[in-house]
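In the form predicted on its own, a lone chain appears below as structure tokens.
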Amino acid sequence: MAIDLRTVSITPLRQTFGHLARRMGADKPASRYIEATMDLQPVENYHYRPTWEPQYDIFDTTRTAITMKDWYALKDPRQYYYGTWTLARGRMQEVAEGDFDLVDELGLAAAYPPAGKADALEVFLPLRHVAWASNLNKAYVSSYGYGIAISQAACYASMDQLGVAQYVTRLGIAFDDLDALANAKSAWLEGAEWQELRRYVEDLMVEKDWFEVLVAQDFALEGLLYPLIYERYNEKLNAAYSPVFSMLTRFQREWFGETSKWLDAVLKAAGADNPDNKEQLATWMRKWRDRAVVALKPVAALAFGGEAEAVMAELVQNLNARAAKAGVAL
């Protein structure tokens, strides 16, 4: 019997969903992300508005004083969608785990000397908590936002801030044990030096604009807080002990310098599309800023004593420098 293999090139009649072609302006293949982002936000048809909020839609481009010609503006330069946001963590998660077991392996949290240990749960374990805030007030954006693109990239960074918790505790125990997470509970709840940035976070899980709170939260506090902690405080600690903090903290600087080039992006878009927005924006950044500062300031005393002035002195120039790069003049 003669078998006759043939190679037939089946020409597709679409290359891409009707609304991604009236959006791209032609039928072209679209990517993964622009397919998992575009349009997909339901716009009419509701069955009723929110029995909390009845003045609203559920969907509602009314909860932000942001007014955006296309909200799908706000795109994540990083092309996150939940297929490559789990694969992009997983990976990092692999990183993590692969410096933790190395340093139980090694016994290098239980070689770490004790002024260093004490002087690591003191300033940066309370920070579990603050990120736990992150996530709540993350989840707000994402619940409220409007339109897949910002929505998502947030309910992402929200899920990504109970990893970062999560890693915080586990340095506590790796360097401690459950006592160190008991006494940094303490220390949020009680210590003075934590009551202004508890204060913040609180705060804003009570603030209603949704685009004011990304501003608050992801820009002004963790455009500070990560700078102060995972970068010039892990040098401290690194020149005074060993880079074993530096190993358990990978995450937390890899997080942060992905993340912030997404929330930059949005930021640029969000100013671009009209000069009101961007006075808004500047509006929102130098209050939350500020607020921000003040809330760091104690922290900051307390991992560089009398250097604090002069560091926080610095990041809040850079701060200024991102978002005039964001095109915002602060």
Second form
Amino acid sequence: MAIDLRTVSITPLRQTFGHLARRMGADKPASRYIEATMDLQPVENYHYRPTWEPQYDIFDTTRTAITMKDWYALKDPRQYYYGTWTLARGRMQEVAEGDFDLVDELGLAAAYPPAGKADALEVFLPLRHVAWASNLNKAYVSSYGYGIAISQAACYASMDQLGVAQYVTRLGIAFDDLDALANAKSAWLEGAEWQELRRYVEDLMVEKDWFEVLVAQDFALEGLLYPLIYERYNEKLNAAYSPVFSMLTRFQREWFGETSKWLDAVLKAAGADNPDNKEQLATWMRKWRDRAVVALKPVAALAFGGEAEAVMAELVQNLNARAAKAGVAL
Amino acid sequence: MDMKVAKKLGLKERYSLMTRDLAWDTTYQPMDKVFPQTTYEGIKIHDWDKWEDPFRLTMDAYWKYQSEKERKLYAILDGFNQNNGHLSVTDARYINVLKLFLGSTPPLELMAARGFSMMGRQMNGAGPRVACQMQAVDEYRHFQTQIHSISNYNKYYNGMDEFAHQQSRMWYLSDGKSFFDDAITAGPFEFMVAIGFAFEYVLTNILFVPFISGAAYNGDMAAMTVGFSAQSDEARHMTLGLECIKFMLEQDPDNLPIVQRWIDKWTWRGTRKLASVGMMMDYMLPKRIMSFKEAWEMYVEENGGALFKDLARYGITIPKCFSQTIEEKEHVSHQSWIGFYMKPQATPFHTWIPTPDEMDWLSEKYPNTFDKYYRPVLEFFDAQEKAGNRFDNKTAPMNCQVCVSTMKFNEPGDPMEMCFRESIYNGEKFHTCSDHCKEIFDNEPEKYSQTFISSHQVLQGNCEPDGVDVNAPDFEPGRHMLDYWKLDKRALGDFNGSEDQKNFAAWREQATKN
Ligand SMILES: [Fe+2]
Ligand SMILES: [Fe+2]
Ligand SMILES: [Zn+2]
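Alongside the form predicted on its own that was just displayed, please also present the structure of the form predicted in complex with the partner chain.
Next comes the full complex, this chain leading.
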């Protein structure tokens, strides 16, 4: 039925939903992020206990040592709900597509100096498995985290890491076809340089406290790995050869810069809630930072040789500074 | 450089490189500790690599397609809202469909999101894990776009403002909640049969197509666009559910009886939820698409029948409840609407008696039942209402211990007799609405004895708003139900005389007069 409506202004009865008006302290329009996120997860009157973990409710605040007066304080400064997240990633993939096309068109990978190429692939390609582990560990946070603020952001980050694993795979294909991927997989499974890192991510796969997984995977490990490889190592390659690797890992660099903002806000909000949280975060951060350094040292050595120690030391300083900005002194 | 091999990769190999080849068997931690949930249900999987990827979508392609869809969707929503699109719906009764939808559907999409995230963590094959993760993030999309599309209606009409508060508290939303709570608390394989197969495959069309076409027929561009946009995701979800069934059945013959029991159980549980879709189609849409009975025949009897024929080669038989659902298709929508009509003070949407024309339509669509059983009841209520005596039943309903529906369904073969079943567990009596629900209860009494039945919980003082002292000497359970539910008084009662009715009429006149 087509009906012709004149533009008239009618006064709404209310500006937003009741749960959002109570949260905002006033009946005023809420953003789409707020509408898509706040207070939506059920918190009570569950019908049954999980047969797989009957000690818990379906959603249960005691699945982590962190406590919050308001779980929705763990909100996302990027204001990502599905629509804004997928639009942002849609733009990033368009740029990435352009980069891959250009490298292909101009034969930039083929023209890359063979020595540099072999070294670089040795460093980059096993990272597809690290991203795969990150996907799984973030899926854990998303599954068992409390409240939609954290669960959705972790879900998007988990899918992002699947994307990263696939971009690294494409990088391998662009440069050296399938053999390189197979070699990288054996290095990941057996190469001495990668075993501490593999142990690190596998240990996280059985860690039960979802917030600890978040700290260990996203803050400690990725907080060192991404600057180490996607920033510093790329800079080294750019200076020595050409910026092709930098181009084909642009997604990862942008992702890290952007996602760190989210993570830092989450850590800050958790620490600000109460002193016990702050102490717990500090304990986890120290523990996993030190383990991450052990895990990454051989990889850093592969990438930087004699300079590895110095580069790692600087990155640890930066990581500590990030913690300090989130209100946690390490 | 030799690019030949990679460029020649088929879609399947390429996708495998982008997913399964990323995975490895862990050695620093044992695999059964990394994936602890996939053995206790008794399903035997010998080779996860035999999983056939139901769709092959890498993340870059996913982002590309989905962001295009979102851009279009939100542009249409914005336009609809700016132009007061809500005034173009057929008549204000239609808006009650949205109230019913908002309370019942986004909260379940949210549970689907959380549940598929869990599957995306727990399935120990890389193929199913990725497919489940993709469905999880889609389900975030669904509940969010649904809320966003109805958000503007909430500004102008009553009864939508407290859906988030009501999702875990309202008596009539409890059946949907119990459905998803049941699935998510089951093991991962049962979840996949419950949601991936029974819900997404067998029942998804009859659950969603009526809402989408109903929106289209009744001038609601916003809900229609959201619905159509979600359907394109459902195509993927359906293939995942079906692949999961086939995979389990192909892996080991011992899986067959377990899968069959789950199919029987979840098809029935899903069917029980359809009563409200039926009343929406037959009573609430001012402009009808088709009758619930016709939709049932098309989407469930024909399509579902063909599906089960297809699965027969695996030894699967048609769900046991099928014959009962065929008998019920001529009754449930009427029983459901009458049930809600009788409780005008307990739902955030309005009810009403159909117009004489609408009753004639119902007679035509339900020649075996409407005039015989339901028209007389509705006409009686109508006369009572006109005499100033609008029916209002305040007694607490009795609920089925399994599906949590209020007891309103008839004894098979006897439309005049209400059906009850009873089981004893740990010396306690539990009531169910049907043979199928009783069987489900008797299979897992320790689970179903936990069901949160709000009418019982009210009596125990567990459904009170903050500030009510349940130990006070004058405590009277249930006196504060409207507060507990946060039910706006303006949202209650008959449609005739409601604020929605008056406002819509006034606004529409303002917008259409010259
Ligand atoms: Fe959905
Ligand atoms: Fe779905
Ligand atoms: Zn029942």
